[in-house]
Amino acid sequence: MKCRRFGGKGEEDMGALSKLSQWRTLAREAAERTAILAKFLCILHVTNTYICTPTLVYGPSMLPTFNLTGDVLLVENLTVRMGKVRPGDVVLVRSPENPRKTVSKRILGMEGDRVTFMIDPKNSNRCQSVVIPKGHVWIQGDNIYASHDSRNFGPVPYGLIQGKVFFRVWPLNGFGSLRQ
């Protein structure tokens, strides 16, 4: 009588093929999920860079428009890219004195406008007038007593404007569109 052994070479090959098939399925699923994540990150980057971005602003320079302790705002970039910002718009600007810093200020004048401002509103009523040069804007904080702005560093190149603030997300009691 001959004995037949089970688990010979044929069954080993079947087990290996089964495991290989499982690894292929797992690898395919991982690649598909990675592709979805990469697409999401690309869309997020394009949206954040070219369309709209959230930002946190804080400090006394824009009181009473923004809170001292901070507001979360939505900033859109299309208006700036198309050259459509106007006096009265609140914008995010790369600081001309410290490029690592971004400030939020209101545009008070565009190129060619004459702006009259108080030199030191805390200590005197002395005023000065400036004609804004081509390619520049005049920005000031709403709280002139606690704002470091164009009165200190002069007109700002248009290229430093990063976006126009259009919506307040936080705090909830101020939720909504910014009124001019």
Contents of the next structure:
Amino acid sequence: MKCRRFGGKGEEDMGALSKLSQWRTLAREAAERTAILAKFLCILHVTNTYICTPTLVYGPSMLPTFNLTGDVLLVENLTVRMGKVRPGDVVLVRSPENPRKTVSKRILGMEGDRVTFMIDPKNSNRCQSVVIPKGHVWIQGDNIYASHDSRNFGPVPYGLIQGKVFFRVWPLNGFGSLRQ
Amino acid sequence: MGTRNFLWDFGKKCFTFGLIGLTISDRYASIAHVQGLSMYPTFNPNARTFMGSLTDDYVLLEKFCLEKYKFSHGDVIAFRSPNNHREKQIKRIIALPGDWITAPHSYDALRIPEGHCWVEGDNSASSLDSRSFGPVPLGLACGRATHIVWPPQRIGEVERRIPHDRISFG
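Please supply the corresponding structure for the form predicted in complex with its partner chain (the preceding block corresponds to the form predicted on its own).
Okay, now the whole complex, with that chain kicking things off.
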């Protein structure tokens, strides 16, 4: 009788110990999985911010280059960071009127250039000419009749440029790098 | 063989920590070195002495404000200079979109356009700020200075200060 009672108590201790070790292995596995997830998110962030990221653009201001309903584009940040953006590039710019909005436009002039543009092409043919100050660029949509750009809010600082568009992924009939 | 493995592991660990540090400093908080006297006496009050450059202030910049671009009057922010995108400046926000601000010693009043802010250094005598380059787009901001973290005797919060005499809130 006594032996059986002692045996029972020993079994309960063994049960508690194995449960503890099970929890420890579970906790260690969870920590490892979380570390892998954190590393993946960091790599994703660094790639999106410093190298290349896909983005969806929509709206009428860049017709006929981009569709009205939406295009998926690849945007790279290396050219912008090195300061090698040139007139004729299509870029993503943080809007100077609403910093939470990012717009896509084409660069028509760099600092020091003189830009001539039509103020209101729907109603008149009047042109105006502006010299772009230091550190700024002139952005304009390809569709000058339906685009809110530097003709409205003036030259924008270079620091607002987020990336340069170099490749179209969707729609598939426009797949490929963008031409001038 | 053992040295190659060791070097490879060490390189991998450095790379991982570098990536994690870069992500944290971009999204959450980072430390910035304040140079110059444009924010005297809030930052660098000792820079006039010979040893001053060794005790320049380092501040903690928090990036949570960049989610919604929600700033308050009197915040000290770091932003890319509108005239040179490679430079970053630290100044105080005096006016937000919709406010009217008067230029000092004049009767002109200027309305801050949407999406812009008016920044000024605390040391008006030697500060290149919105009084020379105009309102700054909020999209150029890259962090808000909340605490001074170096030198140790100046550790503390950065206070908000608003000059009420020159601004009328919109």
